[in-house]
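Only one chain comes next, encoded as structure tokens, the form predicted alone.
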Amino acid sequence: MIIMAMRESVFFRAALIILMIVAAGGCAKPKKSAETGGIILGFSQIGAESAWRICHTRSIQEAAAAAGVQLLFSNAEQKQENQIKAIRSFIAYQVDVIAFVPIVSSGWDNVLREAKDAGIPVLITDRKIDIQDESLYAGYIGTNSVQEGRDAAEFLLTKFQDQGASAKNPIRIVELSGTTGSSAADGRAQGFREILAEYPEFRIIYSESGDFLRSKGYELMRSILKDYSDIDVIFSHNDGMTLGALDAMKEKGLNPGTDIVIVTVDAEQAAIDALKRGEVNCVIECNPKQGPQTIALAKQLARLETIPRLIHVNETVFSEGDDLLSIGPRGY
């Protein structure tokens, strides 16, 4: 009697895992509302690391609620791995979409594989991957880096076209420079060389990574400064690293935007304002408003329809030579 009571005990606490297993895999997705058509968007955004990326982020929330779209937001604190756990948390969760920012370019295949098997279609957004199989995602919806590296070389043509600059007498810069393996760093540095290759008088003395991040633009300026006396121009890849960089140079009573030439890439209220006060000479937009294209492509892909493979948002050049007064907030 005893051992049948035991068996019993045994048969139920299997059978009640079971259940509860069962039950766990039936909540695994909220079935779509027939009245509303919504759909789950699953979206990774590398980080919070600047005013750019946190309005990038509310752009995509605020779409995505206008819309009626359920949103899973996965925040990646700067981690590749952490951004390859949520994309297979999306295909666990089963979710219709999965949009992603990617820090590097490289490292996806593996994991939109598993998305693809799943059946969910991927949209790449703000930066590119560098992938074999490009089937494994759907399109891509974002800036033009390397145009923005052309526009800050253009500038510097511009700019210095009257200053009698040779090979023997160049114009020397230093580039500050984004993430390394992100399609955004590595396009704006192509771009801005691509025009620059046929003026050997721009010569970039050095180039270094701070990541995106204002704190290590101000640690780089700090180091460049006690290396380099001669200085015509810093091409940072964004604004919070130059932000950064203005910070140094005032500490060593530079005068930046007279002293040096600063050409920076985003466009955030903080950059305007300091192009509005002379420190900062150029300022290329990146534009972070791409949520309701992200959200109008995802249910698009939701529906089972094709995408273009390639959307560039809509950006602008701003320089000293512009009507300043007439910029309105950036809103970021």
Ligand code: AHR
Contents of the next structure:
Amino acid sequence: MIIMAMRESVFFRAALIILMIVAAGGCAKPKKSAETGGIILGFSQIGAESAWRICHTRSIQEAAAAAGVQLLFSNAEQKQENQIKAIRSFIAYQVDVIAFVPIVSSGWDNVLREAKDAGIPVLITDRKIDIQDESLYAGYIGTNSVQEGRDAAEFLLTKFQDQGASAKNPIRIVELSGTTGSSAADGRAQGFREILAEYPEFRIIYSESGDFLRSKGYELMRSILKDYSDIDVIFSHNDGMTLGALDAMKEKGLNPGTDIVIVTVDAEQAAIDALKRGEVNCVIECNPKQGPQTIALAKQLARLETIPRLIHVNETVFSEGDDLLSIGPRGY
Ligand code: AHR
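Now that we've seen the form predicted alone, could you pull up the form predicted in complex with the ligand?
Zooming out: every chain and molecule, the one shown earlier first.
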């Protein structure tokens, strides 16, 4: 009886363990990479808030298809919790590599530790993260937001030089900021302030987040124009918000680019067109075509190779003094 009970108990425990492994997705699914030599990349995108973002997604998808990488793509619809869920599902699925665009910089520690414990390398793309344990991700590829902010400020230094501004009679700047807590917004704000800190004749009189959305850029600008009549400059963290703000200014009878100097980031086709019409004065490129480099890095990680910790993609600045006819189609 006792031996039978022991045998039943051993059998029961073994069956339970097998059930748990299958339920957890453990050994149930062999990795595709082992079977076919291809790799599976889990990619968590933040959403489709701008033409820039749509181009970024397209670039990743096209590069994956061209390289024969199987892409598990997830759209988080602007919610960090959705990104965390997606990353957990990639871990359960045992993908070879995880890549994601962190909507905000903080709050990734736990899920990235889970990925590390599962032995899955993580590539951070487009936006950066703040994390104590740097070993929780393999590397970053994306844009240099701090430099974009510096470029915006440098343009203003040139634009307003010799115009007699002073700390008592300053150039009054309104900043339309991106998503609060994102490295794209924080970096642009930081780089902009870093340069202007030396020049008290430039004053940021108002700054508020428009979440990188055209609709919010419009609403924000409408309400700002009710409170302020003496704005010299708009520094907008993305073209989407800029285009909304231009609509609000024109509704008010203002001539953007002439009455108010406009500096914007991204370099979407619509912003370049506005630059050519004289409605925008400076466009800082934020390069969304990151797919080929991202996929190449993912392949290296799948081969367990070490990748650089930080790669910034190439970016440029377009401004009113340039030969604007030579700017080719932007593709976004
Ligand atoms: O992270 C890059 C930023 O995100 C782009 O400037 C903006 O358009 C997008 O939403």
